[in-house]
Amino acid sequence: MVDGDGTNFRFSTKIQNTIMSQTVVLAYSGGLDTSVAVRWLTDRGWRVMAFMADVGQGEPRKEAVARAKVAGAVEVVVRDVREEFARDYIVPSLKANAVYEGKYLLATALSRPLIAKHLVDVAHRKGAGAVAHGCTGKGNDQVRFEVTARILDPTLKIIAPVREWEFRSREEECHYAARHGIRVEVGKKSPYSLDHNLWGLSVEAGPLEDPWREPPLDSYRWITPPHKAPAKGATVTIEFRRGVPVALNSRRLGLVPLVQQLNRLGAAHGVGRSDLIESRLVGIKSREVYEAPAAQVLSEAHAELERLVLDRELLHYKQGVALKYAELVYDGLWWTPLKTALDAFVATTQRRVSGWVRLKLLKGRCQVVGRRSPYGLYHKGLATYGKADQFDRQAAEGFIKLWGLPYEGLRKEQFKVRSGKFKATSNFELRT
């Protein structure tokens, strides 16, 4: 009931506002760190809601949901965002040919702005005053989560338990979890740190921290080691429409199943592994191993189709844009004006990127062996050295003369200076 003067109403509203301001939505993976984070936040007076985003990692959600509730979460929100991930994050990156430092196809980096976007949305829908994540203090993901959250809603408080808590080892976290009845199947400790989604898998730490050491066989998770791959390769044909892959071997597929099938096929033939010394945003070098079979196949195919249909100036300029696009994604700047502007540019380049690319997968190699498009700029009559040659060879002489003309005079002046035959005609001293 509410008194005539509204006192109880004002009191209950104040209580509700206090509850909401003490509610935090945690990006929850279901692993040790985030399970402990639920309890750790609860112990400090937070009302914790756990948010799980399915980006194709394939982890068991039932067990994770139950674990979050045991740890103290008042609610667990689960969203399947695989289609959105493929459509709104993977495809734009593929169209841009975004590859960080020549090797990393950005699987983890692409998923973070999506997860953070939904994290903020859940906070709004639930009236929470804060969001939290389980990232460490020297990785890139903390930047990606927090920058995205601040761009989308700078009023939300951001909490990073792993940067703040008292635990100094995995064992201490396990003891804490056990004391609170949180069952996390840790088992034999793997030396590797893993993160995976629809677009790829990252493997780091353990033996990989020695950049001189070859990655051990147990560091392979998805991909068959190339020397163990079948001796007979596989040939695949991918169809693109305006830069988007729409069919595999003449069979039309949605984005998610197409990527899943290419992951399985590429992995079976040892395709899609990269090993690099990576320049992290936070200022350190790290050794990373990535497995991204579908990403490599689609990236190779898309880039090759662009070589066929884009004119030279546009193709070369877009290759420069790809480097910047990859940096923005890697640096957590997905929701920025420059990224939006580059998306608009890339979209205009994809109008003619339709056609088919045929690739051969063999013992770790992914090789384009054929390409075809109704918009292709390849003209056999101009390119051939056979009898069907239509190229005007006589025009070449004049073209070459004009092309090199500006540099002929420059070379003459350099000769005069070096030989001492050049006489200054101004007050400036010439130095050779």
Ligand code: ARG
Second form
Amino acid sequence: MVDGDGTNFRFSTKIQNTIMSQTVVLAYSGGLDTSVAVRWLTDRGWRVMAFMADVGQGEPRKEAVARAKVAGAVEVVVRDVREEFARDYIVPSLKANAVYEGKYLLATALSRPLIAKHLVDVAHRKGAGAVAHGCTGKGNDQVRFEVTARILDPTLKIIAPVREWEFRSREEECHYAARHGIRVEVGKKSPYSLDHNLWGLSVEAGPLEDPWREPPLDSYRWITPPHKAPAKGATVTIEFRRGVPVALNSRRLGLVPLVQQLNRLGAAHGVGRSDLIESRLVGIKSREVYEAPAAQVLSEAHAELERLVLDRELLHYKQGVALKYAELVYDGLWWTPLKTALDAFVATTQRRVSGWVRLKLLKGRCQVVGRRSPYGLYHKGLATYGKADQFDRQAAEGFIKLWGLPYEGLRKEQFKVRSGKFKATSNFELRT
Ligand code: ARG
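Now show me the form predicted in complex with the named molecule; what you just gave was the form predicted on its own.
Below, the chain from earlier opens the complete complex, with every other chain and molecule after it.
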């Protein structure tokens, strides 16, 4: 019937195009918000494809897939991206020593550009005209998802149901879910909002909204509270090759199992928790608690190895780069030229970052106790106070003279010190 009939053929292509432009790929987590979003979008005429990325959150996948189908998803696409997450996101961030506001190792922030990249890719493969996410309208994640999607494909429509929909409370959402046969165990639901992946767990809301209140015990989702951790502690040795962790206690491991094992070990010893007031990109301060055992241990170890192998100028300059790098990650600017350029800089600094770091994990503390590298710049002959000292003390004298020379000159000029005479004064400040 269609064969040979040009009109009909064009007509079917048009229908096909319409269907595709009516298809949206939703970043789906399996929780209440994204499950409700599937239904909500379906109700508005969208064909919804749910996309789930396994970033190591460790939640039961089967139930989530089933829930998406019940909610109305025409298809559920699941991708295990843990390897890619570790190699292309965690490692570059570790090499850069990226830490946001001194405490946040960026687990959630790092996963977003990866998930968004796959979201766009699924949209392309399925010919969808839109992508969607389940982030609220006051967090950083909406920015990260949408900025990434816009950078990677500015022609895609972006929908943020949670920002748009009519539900005023969690109860209203649950009511809507129940009406549509979507089962989410609300009874068992904790008061916290959680986001979990291989690199860490972010905990917020509920009792944590009072910044003066100590995080209650039930906010420990993963890590053993330090006072319950074994008194004996544990020692762990990490080997790095060019900035990448490659072995744990002399056992060679791939990145994913290495991070997983270190997570288990660190968590058992109460290591890796931080509690901070954080400056969100969208202008508000929020209180967040993070649990990131492996991230904490690895970043302490990596930074320590750099202290040993990088010269002072490079080390200090790189510390400035680390701050900028962390900001870019936090701000959703992963896929940008500056981030690429900083990666190139960081890569050249990692050529010497090979060696071993030994750490002690004890009741919430993670302490470096030893470091060693074939590229180490520590020379005992120069550092020792013992007999073997080779340091040229005479050279120090001239060095100090020149080092202080500009300021000596300034003082003489400002206080009119002539011919060695100096009137004693208690005003020590030098004018600029
Ligand atoms: N504040 C963190 C960030 O912006 C984590 C966000 C997700 N946190 C959560 N508890 N759901 O990266």
